[in-house]
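Just the one chain here, laid out as structure tokens, in the form predicted on its own.
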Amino acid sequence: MATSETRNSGVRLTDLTKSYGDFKAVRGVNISIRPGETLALLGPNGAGKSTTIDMMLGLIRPDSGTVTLFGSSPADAVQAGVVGGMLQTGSLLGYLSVRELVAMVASLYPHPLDVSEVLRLTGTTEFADRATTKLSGGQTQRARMAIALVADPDLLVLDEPTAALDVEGRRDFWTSMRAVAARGKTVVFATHYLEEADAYADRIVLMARGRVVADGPPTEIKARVGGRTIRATLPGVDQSALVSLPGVTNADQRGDALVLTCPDSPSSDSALRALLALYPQASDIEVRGAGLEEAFLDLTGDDGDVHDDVTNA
């Protein structure tokens, strides 16, 4: 386990670069993560997320730059049980039950958690005696989570951890992760479910084209996109009249509901006043700022076209 002195140093990625032939997967990434922080790593396909995670875990070497995990190299930190990883790729060892596999992994580390407690925490108890070759996709993800957690690591690195889970499974997963984070663990996760990052991350690092393009709390990331949306119930209104309201850049009608788009907060205030003056019968009114999806699309531009099929960067 990490000492209190090394724990205070947290996770540091400094000037990381990684190329595959002519493709530059990661270009000068700098990220510092405080102990006990839950950080979401977001970005479109090919942005460099998985490559960054692989370098963090010591699975691949950076072309340049350094990685330190609580004052140690990735290899030393993993060997000491300081790091637990849950990756997209790789299969579970066959011909073992889930319980046997988790117990085997626990035996490799100096201070593992109790296997039964890990099975309970990860929701794998009900199929713990089933062979790993007989698991569904969601059950396999839960088993991977148990393997990552059993070492009682200070750092949990999760790459698309809920990809194969249904809505209930995702909810249960994050309930478990909140319990883990509450014990002072550092959690880093990459996900395509933006609502997960918004709901569970203390901080978001957004990558595009191999670089960090935004870094901060979810509220700060969303605030970088100034758009505002007004939603209301208002049947039988001419859409052209809505577009002509002051501060409105776009108007949509969806049955009896309308959605007005405004570029910023002052514009939405003007639009709302004008809407209520002309249509006092409007009801169910909601005004909200840009969500994480809007911020994601705005800050990454058209980077969703960039792919790295070989490396899954």
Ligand SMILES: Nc1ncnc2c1ncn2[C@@H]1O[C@H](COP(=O)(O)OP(=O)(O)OP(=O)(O)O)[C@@H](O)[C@H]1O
Second form
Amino acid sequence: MATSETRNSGVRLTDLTKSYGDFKAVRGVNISIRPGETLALLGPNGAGKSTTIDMMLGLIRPDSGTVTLFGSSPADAVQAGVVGGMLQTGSLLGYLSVRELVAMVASLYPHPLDVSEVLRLTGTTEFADRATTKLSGGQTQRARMAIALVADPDLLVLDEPTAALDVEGRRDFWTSMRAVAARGKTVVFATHYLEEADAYADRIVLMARGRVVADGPPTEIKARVGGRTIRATLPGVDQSALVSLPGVTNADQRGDALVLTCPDSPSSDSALRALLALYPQASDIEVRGAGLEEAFLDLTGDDGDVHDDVTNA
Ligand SMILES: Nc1ncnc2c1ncn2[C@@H]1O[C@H](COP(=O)(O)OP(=O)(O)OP(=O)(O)O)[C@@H](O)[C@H]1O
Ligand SMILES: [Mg+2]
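With the form predicted on its own already on screen, would you show the form predicted together with the named molecule?
To see the whole picture, the full complex is given below, headed by that same chain.
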């Protein structure tokens, strides 16, 4: 069993790899998480977030590498109620009410929280007597959170917990989650949204194509991937003139189409003003937050081939 020293070691993922056939879904992931930390796993579709989370929860066995949760294996930690998971897929037992389901899960663990308290914390009290099949998307997510929480785990692992929710639902969910995290829990959640990771995590681990491509505090990660692009149609302008515009870090021209890359506002605002002042003939102007996928490809310089590691190792 875990000693107090190993419990303090938090969560350790060491050199994790996982392939499906010859497709390398996770390619050497190393993450250490301190007890009490809230960590976001951020990445585009197919980055390997769910595969990593499933390995953390012991649902998938890694091809190589190890997972320790407070000094224990995932299987032992789950069994002991040390870790609670909220997965991306899977349905709730339909014939039970939310309260009955949470109470049933509570009965499986040695030191569960009080069921009414969990319902209150997760904002499920209002519909606790409804069958789990009769819930909205947001209510279902809250019920899932209640189930993950009732064993009073030290670690909560949430795979895109707000995926089905509207803006208000997200905010409510995270308000509940904050109350939970404030009890000293370690929380790991997967998300596609930089804003969500920024708002609710102490630390962001960026994943792309099965790898960790950046790991740090939200402000740092935001600065790296939170850029904007300005697109415009502008014939006959020299690239060097474009790169020297204030706030512009990169200029890309394809024919008359122009893409300027800037850090987030206010740099992008200055760039746009300067562009229009110097080239009033620019048309079809569009300013967008750089997509995560784009930002990741930039960061990794990855050509997208995930079958080539053996030769590159
Ligand atoms: N059971 C499986 N069999 C084959 N390939 C799989 C399987 N599960 C996942 N993959 C592939 O592994 C890669 C990583 O998938 P994973 O579900 O971990 O990504 P993700 O980051 O969670 O993506 P999303 O944001 O879409 O949930 C994807 O390319 C996916 O198609
Ligand atoms: Mg996923």
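Computed from a predicted model, the values in this text were never measured in an experiment. The term rigid core refers to the maximal set of C-alpha atoms that superpose within 1.5 Å between the two forms. Numbering follows the first chain given and starts at 1.
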Per the rigid-part fit, hinge between the two forms among 253, 224, 115, 192 is 224
Treating the chain as two rigid parts, how many degrees does the smaller one rotate relative to the bigger one between the two forms? 78
Once the two forms are overlaid on the core, the CA atom of residue 246 shifts between the two forms, in angstrom, by 5.1
